[in-house]
Amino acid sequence: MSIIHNVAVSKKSNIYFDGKCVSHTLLLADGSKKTVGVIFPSQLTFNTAAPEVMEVVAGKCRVKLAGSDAWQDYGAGERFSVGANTSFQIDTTETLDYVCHFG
């Protein structure tokens, strides 16, 4: 899916790792959040609250959950999911486009 419908949109971006990933959280009618965002080439590791599903759009990242060894790679149009209150390690060699879906 390449368009979201019907979201309120934070004006305010969210902005990480000194500009390495760029958001913006989308409200949706059912009351559920998401995020869209980018992440510039870099290796980055996110902690998380709640559990979440990293859609990616656009671009290659490898990725590492907490407590594995082993990196597994993604494209656009995968996605992979992480626990709540845990963290994982994301490796971009190129711009990557994603969606973060919440709950």
Contents of the next structure:
2 protein chains.
Amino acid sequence: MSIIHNVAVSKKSNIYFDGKCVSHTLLLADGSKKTVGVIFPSQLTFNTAAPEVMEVVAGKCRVKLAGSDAWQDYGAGERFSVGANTSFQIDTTETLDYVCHFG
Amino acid sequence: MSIIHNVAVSKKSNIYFDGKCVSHTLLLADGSKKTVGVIFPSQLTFNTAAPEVMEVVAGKCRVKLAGSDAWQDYGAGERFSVGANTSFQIDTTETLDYVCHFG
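Could you switch over to the form predicted together with a further copy of the same chain, since the one displayed so far is the form predicted alone?
Every component of the complex follows; first up is the chain already shown.
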């Protein structure tokens, strides 16, 4: 089982898009933040504040970054980066387990 | 924010009942296990292996333990215990954030 060690986890979840996205916030010893979550099959647009790296743990999606015309496929073990204060479209075709790394 | 400190968290989720229940597994320093998760509005029956304590972090549900005729209401800050190798019915009326403490 792939795990993240030495974190504090919020008991309360973050629920977005009527439950299509569910995550829990992780606080790391170095002060950084991650979320670990699930995106159910859907077509969603996420807005970013901080820059983030989305790590796909399981499932399948395609992603289009704001300002790009190209969709890119991602699956288990792959990741993509998104800048601050922008957005990305994500079409989840198989339920996604992900870790979002901030900062 | 109510948090659980010093844990390892699984990157992959546990998804039950077509996504009505989503959780992540937490491993504690003492070797014990918890899950932190969400139950969306639904009527579900859970089977237990190990004994567990369900801590309701947010939301509302009513619960009927196997062998009982009585439904009991639970909300934020409340908890209920379930024995090993039994089951309970849970009617979630407002999306539930929970922590399940095993062992």
